[in-house]
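Heads up, the chain below is alone and in the form predicted on its own; it's given as structure tokens.
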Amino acid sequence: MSHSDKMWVKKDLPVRVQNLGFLLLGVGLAAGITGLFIDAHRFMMNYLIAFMLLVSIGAGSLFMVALEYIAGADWSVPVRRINEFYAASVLFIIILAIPVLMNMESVFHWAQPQAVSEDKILKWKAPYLDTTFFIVRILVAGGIWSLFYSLLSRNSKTQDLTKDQNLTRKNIILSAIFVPIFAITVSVVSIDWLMSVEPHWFSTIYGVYFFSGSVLASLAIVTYTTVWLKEHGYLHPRMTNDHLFSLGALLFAFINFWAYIAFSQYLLIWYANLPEENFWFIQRWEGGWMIMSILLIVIHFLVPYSVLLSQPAKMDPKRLKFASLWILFAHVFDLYWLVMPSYHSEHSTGFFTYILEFGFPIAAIGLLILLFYFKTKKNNLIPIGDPKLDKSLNFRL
């Protein structure tokens, strides 16, 4: 047993974490399902938002696991297992997709045969926007993510027992194979499940936009979890605020990256001024959606940018927790902004939101808490078998 192992003893999380997860899941589902009796179509759109929240956090966390192996990073080893736990949500993507797949005509305009028959653009896109092909694509994407998650996490957990350094080399190879496949599949999933809600519109940068938001959201939930675990003595005592600074710096970097991609998408469409592209932004600049669009800039960029701008802020536990929760809210806000204008453009004018629309996102957060809690019951919170652990615990800026 190494010196690092002797200094750290696994402790189970308090049962109140489990209770919080069940509470959020129960309250969220109750509120979300109540919406079914008010407006079934809106109910499905709200479920889609929560589904993509889980997809984004799971996929983003899995990407961060792979990125660490490829980059050979040292500082992030003590928090990699947290990423692994949240990445486990990719195992449930196919199951959670079933409600949408069973109600595709309610969610996707292109899934309605009559709409396709009367629309030249949808006829042209029909070979891709086909319900069977759509289902195949999510099965393939979910299957690939689940496969790589299972292989990477299995090797990581086995290494806790065997201390076999070859498992790290295997995971580096797996990660190098996974990343380009991930780039393709995450783009396909974002186009299928978000952009095709408005099937007449297209954007060549949409996949990168979703990727940036997904990684930012996954970093936020991992940062909040890491700070909370460190404050309550569940992580290695040799971890310092220097490790927190690296998480804060990554958060700050992806806040800027998201803003850059969002502005680039807008600028290209505004400059070209083509009707088949700009109507999507015009739709979000009419009625109450103009306020939402302005708020998106403030909530998703200006506020977290300001909070994490200074160097001390990036290692301040209180600021990091606030910024992380704020970014998670901003990500849900962004998904709402992406999806719901299509609903309103068909069914109502202006902007109005039900309090019940918070239901499914709250349930999704509850599900993530429960997933994390039960993962910690069976696995170490830090990868004690990783050969870089000692070096990572000595990390200093």
The other form holds:
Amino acid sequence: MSHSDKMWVKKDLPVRVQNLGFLLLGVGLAAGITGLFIDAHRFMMNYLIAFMLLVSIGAGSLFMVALEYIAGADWSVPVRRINEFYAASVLFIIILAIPVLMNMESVFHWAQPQAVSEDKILKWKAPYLDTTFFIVRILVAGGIWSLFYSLLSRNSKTQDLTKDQNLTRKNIILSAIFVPIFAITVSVVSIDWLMSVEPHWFSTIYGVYFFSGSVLASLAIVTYTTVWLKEHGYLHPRMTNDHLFSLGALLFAFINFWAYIAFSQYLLIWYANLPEENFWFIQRWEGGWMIMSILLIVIHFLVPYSVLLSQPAKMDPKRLKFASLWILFAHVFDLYWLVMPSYHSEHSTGFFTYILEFGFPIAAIGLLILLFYFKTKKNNLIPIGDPKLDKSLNFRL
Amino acid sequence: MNIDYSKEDIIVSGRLSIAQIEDLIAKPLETKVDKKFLIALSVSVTALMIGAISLGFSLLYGTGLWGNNQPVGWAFPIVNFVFWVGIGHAGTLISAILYLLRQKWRNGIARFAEAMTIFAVMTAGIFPIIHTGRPWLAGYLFPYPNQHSLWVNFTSPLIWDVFAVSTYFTVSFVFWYVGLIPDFATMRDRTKEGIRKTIYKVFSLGWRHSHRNWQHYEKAYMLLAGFATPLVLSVHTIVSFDFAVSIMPGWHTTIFPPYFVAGAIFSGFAMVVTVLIFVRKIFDLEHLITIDHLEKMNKIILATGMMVGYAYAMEFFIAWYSGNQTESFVFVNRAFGPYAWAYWIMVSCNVIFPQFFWIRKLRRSIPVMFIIVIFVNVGMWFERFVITITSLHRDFLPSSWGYYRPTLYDFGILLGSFGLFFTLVILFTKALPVVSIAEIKAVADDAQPSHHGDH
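Switching forms now, from the form predicted on its own to the form predicted together with the partner chain, please provide the structure.
So here's everything in the complex, that chain up top.
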């Protein structure tokens, strides 16, 4: 590595990034908390959406880090740190879960003892849908993710200084152990925190559905960050649009993967038309939800699919920035679509509350920006000690 | 073990020159058949003949010769169909998906795997047609305006299968042929005179290895890979719909599509490894299809095996969680009922044995991987058996419960399907270059300037 390569090491991000983070966090929290005073039940469910957004980006990013190691990918090395920074949000999962855990009965129908006693199916499920066991599960999942995040990122950071190849080897082993555990934990968390919002409903594909969305969301935020950093000269000058192509292609692949999983789930339930399952989709086809369901297909599939279909589009920085922000919004929309039909209001709260509903997700994005900002203060933006870095920077399509 | 991660992977070992590679691959086509070839061919043709005789009797006397009964109406034919279609998936995954993922190591094995896809789909296609009992009426599977006003049931996934599988076969075949064109040209240029030269000439479509040729070729190849990728996923997805759109407990579950696709890739890779172990040895291709290749495939087997295991576990969990009595019964019956033996063969072969591949030494050892991939082949056949038979033999009405026993004719036809597949594979090794000459040259040492110069 030559001396000129050092120019991008430890360059501070502008303060406006920090300001933007604080602004979004502040405005978002203010809106969300105002909402809590208007309709606590509804805004706790909103909080759940924001919480799951952070879970999906944290766990999804951690998965992408692990995937690079076990797949032996080269091209992604210069952007891996960005993934690592966002993956740090898994450290906050347990803390951020507390507000929900304190309001279990408001969010989860099955957590109300009276509801369970009147309902045969909920009684049957009681051994699993049990508040204590539920808390244990999120503690275990959050704990495991934090552990693997700490180990993987520590090795990666140490490698910046030592350039020790053994650390790559160690991280490959860690990643190989992590991925199967991730598959189980992410399924359990998605069943617990999203599927059980409608406690009678069940679908075996649900874990895969959430996985596809969470990888997509973390890819989107990483793509946006990469393009932004590259445009502002924070990434390595030898990084070209060819590197961006892979991000664009992965985004495109996961858009299709999500659509495939969503379609499979829908078609099978629609076709069999069993009342024990189809009520979930009927709920999402009643009243205003019909428009939301159609919009979900447009927003989450048709638009990003068309935007990223062509080969030049996948490496066009402008296009990628648009697509990744769009997909991030689509993911929040998807989470909203998964959670909110289970909210039943007795009284109309007006248009103002709809606006406030953006609060918690915006706060979550603010939190991610701040997390990223503070991570860059202490760490290199590129894993400069990674043995694959040079090979990676030579990468051309 | 010390791996230098900063170096590029070496795909062709032994520092072979471009000319040596070409000679090596062309050798089986330019030498006379030997004893080994004839023995292998006669074994597989014997199997094929046994199948043909079993099938001949079945057509003569009717499908009553098979074990299919009430309530198990779907038996061996469906099991074998799903098994063989699944085998085909590895080929397209290697040739198209790994190509789009820029996995250069796939260049050494893509041709062979894709040929296996085509043969496996051909083998698979036989079963639904004979299962209809009157295969001579198979033409009605295609919707066309006819004087009887007979139309297919468009809402049935079985008819989607007809479209999906035939489209898949066509695209796979075209993709395979397009990949073969430069190699046909190479063979044409190597051949002196005679009928062989004429055949190569015709099939090489006037290929001149010019820049223009390559430019068009690359574009066509990329597009076909892009077409083949959703197709391959759609095929096994629709095969899974055959089961999952019904309201049969044990069949109707939403995870079926990705679970079937993962299973198909799993079984297909096992079959590819099984065959390549022999091919690389017999045709001296150890430098082109290296232990590294096999190791990578074994890793994919490990990964997809765990995906399949995830699906088993998730089905079991949701069967309980749903609170649906019949669903829970079917799963308990699978694991502890009359077909428990088949279930545990499936679980141990598909989920437990592949775990040995966690250990690097074992996934790089030829005897060990051979044993494990054979287990996987067996296990994946049993998976389809378990899904089909256990759900049917005890359905909603206990008075009509039954037990299914295959007959000798069922086994004969199953054996025959292996015979057909391996006969085609063996003939292929003598008829066409088993490794893509053009593609392997692109990843040979001489084609990698970065191996030598430092940056």
